[in-house]
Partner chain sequence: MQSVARHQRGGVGLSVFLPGAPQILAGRVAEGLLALMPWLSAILLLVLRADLVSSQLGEGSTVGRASMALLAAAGLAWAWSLRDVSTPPEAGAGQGAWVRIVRDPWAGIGLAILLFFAGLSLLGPPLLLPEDPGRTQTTEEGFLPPSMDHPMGTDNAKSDVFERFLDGARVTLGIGLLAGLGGALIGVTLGAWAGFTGGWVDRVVMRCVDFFIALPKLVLLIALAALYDLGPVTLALFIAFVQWPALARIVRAEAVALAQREFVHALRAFGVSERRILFRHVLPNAQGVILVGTALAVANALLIEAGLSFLGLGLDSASWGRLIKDGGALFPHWWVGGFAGMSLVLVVVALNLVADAVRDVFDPRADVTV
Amino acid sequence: MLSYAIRRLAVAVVLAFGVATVCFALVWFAPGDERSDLLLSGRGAVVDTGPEPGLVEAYGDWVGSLLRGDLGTSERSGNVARWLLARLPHTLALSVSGLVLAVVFGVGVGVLQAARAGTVLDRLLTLGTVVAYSAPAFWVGILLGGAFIHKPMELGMEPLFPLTGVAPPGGATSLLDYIPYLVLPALTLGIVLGAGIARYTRAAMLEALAQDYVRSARARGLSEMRVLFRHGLRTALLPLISLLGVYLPVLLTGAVFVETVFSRTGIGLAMMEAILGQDLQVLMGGALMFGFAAVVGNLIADLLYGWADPRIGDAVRG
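In the form predicted alone, present the structure of this sequence as a single chain.
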């Protein structure tokens, strides 16, 4: 297992380096004025710098700045690293809570569908998960805003949850003050991602329940609940762990649109504003954070999969 973890860590480092190189190349070769090259080298605030640096020199300067945690300076936002780090907790809170809801919703619905496979309930849930999985995150957010905000107001009631922001207007006095502002955005991500997890869980559960050891467990008189969760779900969770690693980039991409809909001051909204304002430094810094987060997520999924399935470690040693 240790050798497997070291190999996966080495692959993650190479992938992170590749992500950084791609981000640099996209901005370097993007059409723009002459200052774009200087922005990448971290010398965007200098007007007369002499000859413009070449590709290799600019890339070396940029990598050196990146290793020091310096993402450059933006004319609109100031220090990019400080600007994004101040918004990172809001994006992390949304991503983690959305992922938790997605797993609870997706696994629960998938297990229920597998237990009632072929019934009317299974068909209705299949239709619902397909619609939710196909729907854009911002559209689901708008629907939830209408259901929990505008509809109660039309009936003369107070909105159930705040629609925009991350904290009360006067500022938060405790962590509990942030929760009402997190409910609708997290629920939006949970529904969209959970629908895909539900479809995957249903298929994995049906395959697991068709195995001989499950039929043997039922023949021994074990309860259906124990068969479902101890034998079926335990086996189905192994490929689900890998799916969560793949879902992390989707989760972060969805956070961009969800934060825009609900005006959450996270990295997603900062990137959207950077796109509209053509702020290359903030845009590349946000892309780097999302890319590194995806690499770390896949690394964690690989390590969890290796821990859950010892055969992987044996294959590496072999």
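Note that the rigid core is defined as the largest set of C-alphas that superpose within 1.5 Å between two forms. All of these numbers come straight from a predicted model, not from anything done at the bench. Residue numbers count along the first chain shown, from 1. What changes on going to the form predicted together with its partner chain:
Core-aligned CA deviation for L67 between these two forms: less than 2 Å.
A displacement of 2 angstroms or greater separates the C-alpha positions of L155 between these two forms, with the rigid core held in common. Annotation: Cα of S263 displaced by less than 2 Å between these two forms, core superposition.
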Second form
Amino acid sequence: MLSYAIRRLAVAVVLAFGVATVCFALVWFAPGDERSDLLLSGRGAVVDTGPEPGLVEAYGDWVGSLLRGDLGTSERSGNVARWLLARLPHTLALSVSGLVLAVVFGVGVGVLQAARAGTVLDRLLTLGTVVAYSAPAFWVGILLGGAFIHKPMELGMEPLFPLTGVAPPGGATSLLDYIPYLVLPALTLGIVLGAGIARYTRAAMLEALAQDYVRSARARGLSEMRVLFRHGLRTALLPLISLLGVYLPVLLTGAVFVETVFSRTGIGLAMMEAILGQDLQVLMGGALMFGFAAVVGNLIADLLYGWADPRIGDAVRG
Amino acid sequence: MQSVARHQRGGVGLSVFLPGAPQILAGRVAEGLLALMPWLSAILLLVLRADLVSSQLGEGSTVGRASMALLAAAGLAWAWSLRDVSTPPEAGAGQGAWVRIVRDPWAGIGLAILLFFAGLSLLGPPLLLPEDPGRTQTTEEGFLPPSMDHPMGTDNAKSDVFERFLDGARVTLGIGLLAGLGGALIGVTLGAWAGFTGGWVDRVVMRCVDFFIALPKLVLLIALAALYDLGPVTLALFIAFVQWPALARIVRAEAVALAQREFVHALRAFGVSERRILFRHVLPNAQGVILVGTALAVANALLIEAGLSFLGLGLDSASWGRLIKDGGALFPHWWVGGFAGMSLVLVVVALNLVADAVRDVFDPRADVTV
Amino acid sequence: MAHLRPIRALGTGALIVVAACGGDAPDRPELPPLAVSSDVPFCQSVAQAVNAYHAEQSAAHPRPADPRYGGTVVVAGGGDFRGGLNALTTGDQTDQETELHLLHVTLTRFAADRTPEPYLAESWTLEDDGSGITFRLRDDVMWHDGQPVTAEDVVFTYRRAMDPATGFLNVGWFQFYDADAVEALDDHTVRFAFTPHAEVMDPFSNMAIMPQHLLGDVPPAEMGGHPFGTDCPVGAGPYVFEAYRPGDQWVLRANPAFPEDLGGRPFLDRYVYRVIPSSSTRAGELAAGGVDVALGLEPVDAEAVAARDGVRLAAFDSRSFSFIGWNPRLPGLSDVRVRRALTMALDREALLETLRGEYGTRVETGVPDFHWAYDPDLQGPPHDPEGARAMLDEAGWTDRDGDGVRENQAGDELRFDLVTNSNTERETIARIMADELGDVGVAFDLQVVDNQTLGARLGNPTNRDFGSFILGFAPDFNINERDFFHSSSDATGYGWSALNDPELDRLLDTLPRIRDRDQARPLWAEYQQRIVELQPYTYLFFSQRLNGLNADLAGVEMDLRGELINVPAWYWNPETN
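Switch from the form predicted alone to the form predicted together with its partner chain and give that structure.
Next comes the full complex, this chain leading.
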């Protein structure tokens, strides 16, 4: 297990390095002098005096400051790392609650469908999950906002949730204050991601339930519930952990859109503002943060998987 | 599922007036819809825009060509349906993989939806819009709800939403298709190459795939779209570029499995070239996987294009994503973004339905999941 | 951006005053003590002093028992104040109003009839020959950290503003000022010296005084990015800075020590400014109760607000007009025929009707119809696409390769960048422009940025690489477009469309010196005529400002002077709350 963990960690470091390199390349090869100037000035390299640093030098500079946790300084937003870290909690809260909802929805619906396989309910839910699975996060967000906020308001009622923001104006006084602002955004991510998980869970459950030992368990007269959860879900859930690792980029990307739809001042919205403000430092800083989050999330999923199923250990995934 | 009423007189009679209807009644939804749609569209066109068609038919104009195409499609549909009902079923018909896909009711609906939107975006602009493509602020009022004059209402700039919707369909569907197919091409090529060749090629390609799959690609694409001035082709190319890894992984797995099969060893022993084995024997055996992957890649590409436009980062021109963005909060002016949003979901659902059906037919494990 | 002078008779602005009523004191809890904090070294000691002084003054001046005191107002606007609340470095309208009327004080301020009235200056004497003015300052106005506001602060502020290194946008105000124009005669007396000119009093109501004891050591060139503006702005006005959450909100707190003569402690304990870029979202938040004031609504949203219970609409004339600016440094746009053709290709009447409905008026120059110098006989270029095509042909731009876009002899396309800021109205203008100008064979590459970036991009004299832009601008009451169109303005911040026209230069040089309006009027007519001929901008319309308000918010005055002019007198109606 330990060597497996170390190996996964090494892979994660290489991945993170790759993410940083991709970001660097995006900026370096972007058209326009200003962009490379920005890259350099943000890194503290002197552009005005002396010759312009070459690719290698600039890249070394960039990696060096990254390792120090320095995302550069932007004229518009000041210290980029400080700027983004102030917004990170809102994105984290959204992603984590979205993920939790997705797993709850997905596994719940999937198990229900497997238990009622072939019934009308199963068919309807299948159709429902295909639709939810096909819908982009921003459209689901708009629909939810329409249903719970704007339609009630059009009818002269109070909206059920706040329209925008992350906390009451003037600041939250307790953690509970944040909840109403989180409901619809998290629900959006939960639905979009949960649909995929449900499709997976249903298939995996049916496959597990078709195994011989499950049949014999049934034959032994074990209750259906017990069969479902003991034998079906357990077998089905294990690969779900690594599936979550795959879904992570979807989750993070979804967060960008959901933050835009609900004007949540997280990192995704900061990136969108940075685009309008031509604030390259913040844009790349945000992209880096999302990239690193995906790498870390994948690592966690891998480690969890290894922990949950020791057989995996050193055997697979060289 | 098999037809019971194909030979009945009524079937022939019905198919004269409504080609496709007997097939739908017989449960062959896809074939039926595919025949019925162009027929109904052609009739609608002749009824609603008879003047336009009669004046333009035979002319080399866009309108003329579009109406010719539609009428021809309707004629073909009519002929096929009639022939179909009046021919006895051949033995063994309906056993081929493709026939099974087309006859799957869900896939049928999916295919019909796809055909509908393809037809709408290709033939819609010349046939359904005013001859002089209306400019913005030409209608009398902004934010008119849908009506006969403006089937999808008007927006804040007093432009006809239907017109923007059709323009957007061309962009969104076009770029989605281009990018999806491009991504599939890269993915299939690399995946098959890696899986079939093995060794270091396989390792390098798969490391790249792992890397790309772990990235929040759309976030990087957002940064990219913000930094670079993208035209339609470059945009499609970049979207394609984030599509390939998923497909490469699937195709590679298939290729690895096939490469172990005896017939491949046998072919090698006969001295058949590697390339020939790959393209003639391995890839055709992986067609189910490839088809599924391609459909999903197109679906994904559509969503990405719409997403970028929604964020204001796509092309300057119309797009469904742009319409959704302009539609804002959905209420009270639901028609501005609503039609585009719903159509986007419909097309992606259709692609998923088709992909599911293909998977069911080709994947032996599918028996478990249906 | 503003000077000031009476414009039309009073009444162009909507005055919204709800009578004060008695009633039971609603339950509005006292806020916890002010706690400004920052991790920036410069701000740490500043924040400490502000917190301490605020605590001391809150104890010394407890909230009066009057039921109108207390509560929070949340105001939503479209843009963040990225430059911070430092009056020496800002240009955005709402930003500037927040500085002038909330956080900081000015020497004078505009009374309802738009004549200057005492504020920080309790009196002043204008010298008879018009070559100087002396202000006597109050001695009871304190900076929020407890230091007194003195003549030194005034001298510091004006010297910095006049110093080109600071990059203060409205340096044009000081065109006629002597090099060492400002001096402190004693702790509370300041004298300004200048060449006699028109509208002398304007700058004094528009320049917020900044603290010399905090900013005195900051080099002018570093003023722009200094953390003072964003992390710990210290003013002397009725509201004290509490917190800034970038991209989200600014929080200000009532200043308990504000002098009684100037209005004393504001009614509302807290003023929150929220950044909500989309007009429809602002309107939605207002209706939902998430905000109490929604600034700058677009007509469609304003009408929704007007139709709703519990909220009301304040519509009033503003000084802001929208226009398409051309960069005359570019080959195509340097030709006046091309600029004229572009204006003619655009159906500006329909555009106004589409975008503003009844809430706007057509303009042909930056002189609005309610200004005394307005020439009612002025005729702008008509909407005439045919004429536009002919004019472009004549100027040598024809579609040589049949792709729908015109080229010149060298084969360069008549294609421009079009930069604008992200809001529905501007983006819709861009869409309509692309259509209508596309019809006459001109193409655009649209680039959408945010307010600050647009300002910075256009206002950078060293890099004018844009082709055209859509912008809104609120000129001063005293219109002086020298900074915009004079040949010498090429190298200054506002000179994005600077022309090189001797006739226009002559008018721009002469107009500000004429102190008698009757004498100036014919020259003004000539000036407007020349602007129409030269078309440096395609002028679109003056907008009425449309703000949505919670119906329970009382005491609000909004008019041509601005929308935050009397925030300290706003209060929650005790009857309805």
